[in-house]
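Read the single chain below, which is given as structure tokens and is the form predicted on its own.
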Amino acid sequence: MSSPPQESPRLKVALVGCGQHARRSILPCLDDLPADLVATCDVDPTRAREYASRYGTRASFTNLAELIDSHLADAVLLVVGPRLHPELACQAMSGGLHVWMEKPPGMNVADVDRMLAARAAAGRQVVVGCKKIFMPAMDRLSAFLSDAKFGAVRTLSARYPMDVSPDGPAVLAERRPSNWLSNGVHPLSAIVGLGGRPRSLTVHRSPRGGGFVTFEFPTGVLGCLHMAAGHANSGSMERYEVVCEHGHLVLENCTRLLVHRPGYPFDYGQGRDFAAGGEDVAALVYEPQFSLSTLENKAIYLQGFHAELQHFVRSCLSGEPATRGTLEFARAVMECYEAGLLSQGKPIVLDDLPANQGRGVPSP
């Protein structure tokens, strides 16, 4: 007699922070993952109960300690502000729970170091929701960069509608929230994902707002972030471009990837055919198909939310350490955040940041 088929393992998760972002972008991802929501937690008991009822679980709590003591969950999804991440993440890990948290991971590099120490002691999985590195279009772009025919990366650039606070050192010292923290981590995570941890960066800020951040990488790659403060919302919000020795790639607004491959027979002054060359050198265009109601068109897939949670859930179920959105990666992003606040027109070497004095810096 054959044995009955065994059900695939599922991760029991609890939501901590029952706000609009969780409802809009995080909880819908669970519909397509081997994970079950078993509890909710929020300082507002009414909201915690409402979310528990809406998403099919009866257990709701008003503090993390009660949730841990219930032994209902294997992992927590922290959808709260960055000030609360270190305390809640460390508490959850010490209570035996795996942790996924929204970006930013904290208010500074020291906050990430605190969580790194807690993870080492608890041996839990931790993933930070740096969604830009999980976008399908970014994955495809990175795959092309690994193709030897493009050669080495020379430069990379990004554009994002944001600014660095003019009183950056005070923002950092006072642990003040800023747009550079809440939104800056998006282009910074994309830049670190594409180029690795920079050696140094310099902020050149316009007195009218906005400006540019330049990056120097140990590999010799140079990078630039256009802080396009004032950019109209009627246009695409962000753009990433990578120029290699042979060809370049452009990712526009998370949804349009242009791949300009090497080999196009351009002949200045002589060429008469703008569509010359064979299919092997023609430019490629990747765009989602918005005419159909398919999963790939939905924001939770396009923007990387589902992929980051999928990586977390799979890591927890398999016991294999997470390799993307790690605390080491998040630390490199936060190093760029701190350096950006301290720069004020001067180059800041990341190894010279106060948080890096007297300690080894983990590789992202």
Ligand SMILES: NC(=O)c1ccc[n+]([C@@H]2O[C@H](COP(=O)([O-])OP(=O)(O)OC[C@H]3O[C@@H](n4cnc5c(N)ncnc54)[C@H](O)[C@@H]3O)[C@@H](O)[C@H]2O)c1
The other form holds:
Amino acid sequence: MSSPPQESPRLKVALVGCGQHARRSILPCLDDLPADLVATCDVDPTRAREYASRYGTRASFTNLAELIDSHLADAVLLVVGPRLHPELACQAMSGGLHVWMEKPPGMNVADVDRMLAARAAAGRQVVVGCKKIFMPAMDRLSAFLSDAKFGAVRTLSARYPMDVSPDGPAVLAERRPSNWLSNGVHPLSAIVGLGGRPRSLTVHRSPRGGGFVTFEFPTGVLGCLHMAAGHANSGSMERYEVVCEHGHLVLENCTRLLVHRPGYPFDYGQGRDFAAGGEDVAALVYEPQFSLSTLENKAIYLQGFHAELQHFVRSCLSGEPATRGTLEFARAVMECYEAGLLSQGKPIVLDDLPANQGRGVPSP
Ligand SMILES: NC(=O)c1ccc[n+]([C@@H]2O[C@H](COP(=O)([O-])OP(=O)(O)OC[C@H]3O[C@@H](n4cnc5c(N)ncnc54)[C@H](O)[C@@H]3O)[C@@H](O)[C@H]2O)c1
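Next up, the form predicted together with the named molecule, please; the one we just looked at was the form predicted on its own.
Following is the full complex, with the preceding chain placed first.
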């Protein structure tokens, strides 16, 4: 296979956080982007050096201040963790760097607000790695939703193996890490991506673990997240379903998109042909092939990592503000995260969250 043509100009990026995830899923994306890794940074000097040398640079640092002072990079990729992302992002922006950061963006809504203020002051690009909204299959699903023949969305549902801690308010007050934070932000990103910022949500938790979260959207759409804690990790772990006025769409395992278009000539009493109807009404199936080693069937493309970094790199190079995975979008996701911890069976209106008292709420 020939290598992709070298795009010019190119963005100079530095990796902050030389851990497992950066190695597995973030650095490989750079091979196919107009971006060059010019430096690494990790509190562990051995890791910082090792990651730098693997990617052909000798510049490695053990703290962000030194990296900023080096003036080597235009942007940082933060792959550290939610406790440190806000502080590092604000420091990088005030040092003149654009910021892409992995999810979760912080421990709560207030953390995102700090970054929104820093972004306004520094005028830098910021993208949060909300990968679910960047998956090619989710992009295709969303494109079908804007096709008028489906009509308006009525309901949407998600399934993901996860849970909300029974002592949610304490988790929030003590800024404790939890499964609802590290994994919950994935389906919450997809739900906010599909339905917009909900008006309210309610967590109905089973005393045995797992449960359902229901969402009310200002548009009248209703949503539901099945927190399928206990679900085996064999096979498909994740599913999204959107039902419209005319037809529905199902995204299974991030890769199999079924589009049930309106118009199938269903006749309860007389119909004898399940495959009736022409090509304009037939259900569509999109799924990747895994016979050939091509780009589109690799996890970094299927799961949206490449697309989110591409959006970031192109925004930095063009100067056009990023429009996807924005801090406003991440804030709406974190509002759902906080509301989920506080709900304990009662509806929580997002505008009434403590973080939103007495202030205007930016829309995603
Ligand atoms: N989107 C996804 O699917 C996905 C998957 C896995 C992890 N993640 C996210 O990636 C992030 C990192 O996860 P991980 O599994 O790679 O963790 P990790 O512990 O393997 O890596 C984190 C690295 O950050 C370094 N670090 C800590 N403090 C630092 C500081 N102040 N400055 C510079 N480096 C510092 C650590 O030494 C470590 O090498 C988390 O936010 C996690 O949620 C996302």
